[in-house]
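Below you'll find only one chain, the form predicted on its own, shown as structure tokens.
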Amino acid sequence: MHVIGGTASTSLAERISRELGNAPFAIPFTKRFPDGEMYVRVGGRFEGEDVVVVQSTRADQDLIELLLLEDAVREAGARRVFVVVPYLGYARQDRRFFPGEPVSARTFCRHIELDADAVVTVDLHSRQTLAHFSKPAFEASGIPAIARLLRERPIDLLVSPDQGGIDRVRRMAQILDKPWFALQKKRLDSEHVELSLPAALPGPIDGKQVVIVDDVISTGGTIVEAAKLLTKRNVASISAACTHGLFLKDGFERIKAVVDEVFSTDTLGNPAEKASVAPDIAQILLRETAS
């Protein structure tokens, strides 16, 4: 098995190769033509080999590179192509909200799977997105990676910033054997929310070391408001943990101003990258390549 790391996921791809028993790892050559078009070349031939292509698609150019890499490894003779998209861009538009809109999650799934035998991604916005793939598709979870990290730190309580994250924080709490609760959230606009504590808490929270657990941190607005609310209740410390750390605009700085630590997995390169999903992705790949 060979692992190819796209420019959006080079470090994670190398970690995955190590988890696959030090599988051969390569970084493709890329450049831009004068007209702005992308050029990609993978080295060597892959006749009869399984190839894993790892590339998040946060930006439009990342998707173009991924599609070119898939075609390149097919042209190089790959027997099977396993595409790992740690962060699947455009997945939030998983349905049509207004007439004339595309279902962008469906569109991306259709194009990504064209030259793939199977697709692996991590913590989708909605599990329904998997249904848009006609080929085998699997979703790894970022929860075990964050749990492995948090086991090394003193924590008393886990908090979800909204009701939508209950399953996530409950699973984390089961792994770490810690109490948890979810905040009540009212969205005011795309960047502002209003949060409140639930009617019932698992016990006193003053003096506790708290971790706010989320799947995606974008602008950081929800995390900031959650931290402010918990600070008013005199908790001892606050950390924020997520799978996908986008940290748009000045999101990272805003969060760091109100919490003690910020953790994210390595699906996207960012200053908070401290936990790796490589073991969890590799486990899926090993299972599927053995079949």
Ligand code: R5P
Second form
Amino acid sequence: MHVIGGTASTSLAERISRELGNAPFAIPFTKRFPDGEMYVRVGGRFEGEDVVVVQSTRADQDLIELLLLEDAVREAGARRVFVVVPYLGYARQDRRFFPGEPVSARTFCRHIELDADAVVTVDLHSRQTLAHFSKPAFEASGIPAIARLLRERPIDLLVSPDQGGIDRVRRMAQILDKPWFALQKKRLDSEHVELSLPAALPGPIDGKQVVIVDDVISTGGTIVEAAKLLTKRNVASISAACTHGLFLKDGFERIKAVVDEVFSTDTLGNPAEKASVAPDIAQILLRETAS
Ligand code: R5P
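Having displayed the form predicted on its own, please output the structure of the form predicted in complex with the named molecule.
Starting with the chain above, the whole complex follows.
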């Protein structure tokens, strides 16, 4: 099996190759034509081989690069192409909210799978997005990676910033054997939210070492508001953990000002990247390439 790391996911791709028993790993050559179009070239031939292409699609150009890489490895003789998209961009537009809108997540899935035999992604905004793939598609979870990290730290309590994150925080709580609860969240606009404590808590929270667990940190607004609310309740410490750390604008600095530590996985490069999803992705690839 060969692993190709797109420019958006080079480090994670290398970690995945190590988890696959030091599978040959390569970074393709990329450049821009004078008109701005992208050029990619993969080295060598993959005749009869399985090839894994790893590329998050955070920026629009990442998708173009991924599509070109898929075609390039096919042209180079790949027998099967496994596409790993650690962070699937546009996944939050997973339905038509207003007339005239696209279902962006669906069209991304359709295009990504064109030259793929299977797709692996991590913590989708909505699990139903997997159904938009017609080829075999798998979702790895960022929870085990974060849990491996949190196991080494003193923690009393886990908190989801919204009710939508209950399954996630419950799973983390089960692995770490800790109590949890979920805040009530009302989104005011794309950057502002209003949070409140639920009617019932699992016990007193003052003096506790708390970790807020979310799938995505985008602008950081949710974590900042959650941290402010918990600080008012005199918790001893607050950490924030997420699978996908986008940290838009000054999001990272804003969060760092109100929490003790920030953790994220390596689905997107960022200053909080402390846990790797490589073992969890590799496990799926090993299982699927064995068949
Ligand atoms: C919402 O459904 C997600 O789980 C995150 O809570 C949200 O995307 C975070 O966004 P922001 O960092 O902009 O508050």
